[in-house]
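One chain is shown next in structure tokens, namely the form predicted alone.
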Amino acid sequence: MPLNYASVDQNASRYAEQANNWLAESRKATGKLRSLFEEACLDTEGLKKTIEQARQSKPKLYLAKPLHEDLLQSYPLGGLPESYTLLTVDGSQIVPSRHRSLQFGLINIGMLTVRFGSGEPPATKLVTELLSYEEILRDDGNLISEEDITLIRDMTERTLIANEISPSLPRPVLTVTDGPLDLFFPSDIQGKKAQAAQREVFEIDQYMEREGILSAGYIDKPGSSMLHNMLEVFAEFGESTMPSQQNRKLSISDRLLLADRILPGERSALFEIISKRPSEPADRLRVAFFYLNVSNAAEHPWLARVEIPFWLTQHPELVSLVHAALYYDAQVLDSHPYPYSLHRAHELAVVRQAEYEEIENLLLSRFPADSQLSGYRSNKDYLKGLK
């Protein structure tokens, strides 16, 4: 049965004047933003302090804290050296479902090295990994989640990384993720597994430092309010001549604020990340960040946010590297810039259907055919496959 396009296009026209109202209403309120930014900038001293006030009374935070650099400037495209390395990895999964003949799940993760400089083509390494069936229960005896299957997915990416590091890699290496550097997680995945996992990756980063390894999380059109976050306390704690938006109904993400003032190539200024939650580990990843304008194209501004470990942002030349890097990489795919060698690592770990269903099969044809625990779809999912 096809859609009733009729039913959708008598309110096609009401949502997209609900669309452009609000679209106005978020530009009215970043002009707004926009000065309350300006006055912020013109005394970073004063906003790291209202910040710091903020952290002590705060249960919960997420905001972006200036760092060294000049709140109000963009910096320039740096050059590469001759020879190094870029390491990208991603990853997909296959999540547990009641509804299939068997229940398994299943991580796939895609690996590119390119040795710029070496004249040698890119490698590529794949890793499957099929999880145990303990694995995929969890302690009351349900089947884990699609958020449990991730976390599993972003530690095994992060152990690969470490595990790839060896002499042969032309230095300096960067190597990158797609998506935040530090693991956030939903309701149901906090406490002591959230807390074990944060430790691992702050241990692993403490490797890649001592080894001297560049690391980089890419998050293409991210919609994070980091930057609103900051200025609401400016608002709040500081001597702002604008009052807190406390309750706000609309949150203005960081892009809208800088499109304006990061031309193509260019990056806005180091900025780290604050947040807070009850009962985080003492020892964390410490993150900065910088959004960097990957367009090519200075009336469409297309802006990616850099995670970055908080230690390099005390190596200007390290930033200034992991600044040319992405933004080259990502202008291979030209028409629409994204780093090239992690849309590659995408595209090897990618699990397509019909991989999944010959992944089912091959599990199903090790079960006895009397098996109670195999062959036997929902009728639900059964019917939703019928031509």
The other form holds:
Amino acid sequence: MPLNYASVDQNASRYAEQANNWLAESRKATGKLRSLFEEACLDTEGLKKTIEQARQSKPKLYLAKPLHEDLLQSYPLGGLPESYTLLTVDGSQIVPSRHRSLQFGLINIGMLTVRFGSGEPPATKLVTELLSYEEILRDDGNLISEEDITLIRDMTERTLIANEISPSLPRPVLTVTDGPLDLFFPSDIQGKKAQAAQREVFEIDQYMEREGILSAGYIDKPGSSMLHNMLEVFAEFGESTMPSQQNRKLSISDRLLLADRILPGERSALFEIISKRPSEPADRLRVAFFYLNVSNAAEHPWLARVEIPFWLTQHPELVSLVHAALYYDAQVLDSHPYPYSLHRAHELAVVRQAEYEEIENLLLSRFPADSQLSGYRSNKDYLKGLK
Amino acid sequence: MSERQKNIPIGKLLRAENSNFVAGCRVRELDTPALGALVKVRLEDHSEIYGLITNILINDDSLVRQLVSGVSIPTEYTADNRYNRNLPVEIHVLTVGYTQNGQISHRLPPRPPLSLDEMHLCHAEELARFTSLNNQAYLRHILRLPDQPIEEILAAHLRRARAAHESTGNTGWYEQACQKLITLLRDDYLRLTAVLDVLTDLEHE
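Since the one above is the form predicted alone, can you give the form predicted together with its partner chain too?
Zooming out: every chain and molecule, the one shown earlier first.
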């Protein structure tokens, strides 16, 4: 049955009006927030102290903290060495579903290793892991959720990156994943499992630092409001007042706040992510970030967030390398700038419906015909599949 | 060296019908097949189907189209698209005959080859053997090709076949082939003129 287009059509104009109102309200709020941002930037040290105060007193935080750079500056693009390695990883997964004939979980990781300066095609690697039956069941006996399997996938990605590092890779080596550098998970994932994963990520980062391997997480079209949150703390703990908002709280994204400040190819100042939640391990990865304008047209800024380990911020030449490597890689697909190498890792990793069904059939073939484990699909799933 | 060893594998079949088939190969394997070359596919019953390469198609996809419009592509990424990505080069082949129980026929085979059957490039000796039989009757298949640059395919094929025959000391084959073409095209003056133009070119090589 198709949609009831008449009903949608009736509400479309109202929806468009609401969205336009929201946009106007956001722009107004962004303008006011920009003034507050400029005010806060006048005393970066004071701002940092305020954030530390908030860190002590607030149970939950997710905001940006300035580092040593001038926040009102935009930082130009540097050059690239003649030879270096770019190693990108992306993954996809099959989440077990009780509606299918057989419940199984799978992760598929694609890896691309580009040795720039060699002229050789990049090395590709595909790692497919069928999760064991123990892994797809939670401690409470239920099947694992999408979030659980995402955590397993993210951990596998990071472990594979660490394992891929070898002396034969031309230095410097930059490894890039799609999404935040640290692991994020919703609160329903069992605490111990998540904490252990975060600790492991921390240990991997320490190994990478010892080896001098650079890492970055690339977030396209980021929606976070870490600067807005920072300014709220600035206003709350200082003498300034947060701009009043009309009806509801608007969350102004960093992208909107910084869009006009960063020229194509340039980056914002460096910030540290201050994330505080109950039950987080103390030895957790310290992450910094900058916004990168990957657009090549001044009138259409396109900001991506690039997360890097905190230790990298102490080496300006390495920050410049991450900045340049990602910008130039995104320019390969310049009509829709996004790092080519990440797109290829995704292309390698993605599991399509036809492949899902092939794997399911392969697994089903290992069961006797009368096995109770390999039952029928749910009637709902069967009927949804009718064409 | 056995017959099988002398023939170079140049791809696997994507799709087929009695009168033509299409094989796919990777770009790395592309230095071997060429327009007008004689190829063959061996079937499970040991019969072999012969064909002439009439077109080689380099496929694209949406990523390649994005890259084409880009300002600059690193050499490594050009190589990535050519050698790593799963975009087979399509080799289009016109069926020109088959063998059964060792007998070469220039008629169409009873059945087409199957998908994933391996296609081989025929070596010069086999090319000379196939083209010398049956008064070059296979040439009629080429002349029936719709919407194809028939003269160019003929020129490419005759050039290869003439070299193969001359290497075995048969210097008369080419003239016989030309006579055969003139006979087949005697009622199609326009096409005959175009073919004769190409043949004149070949004679000056």
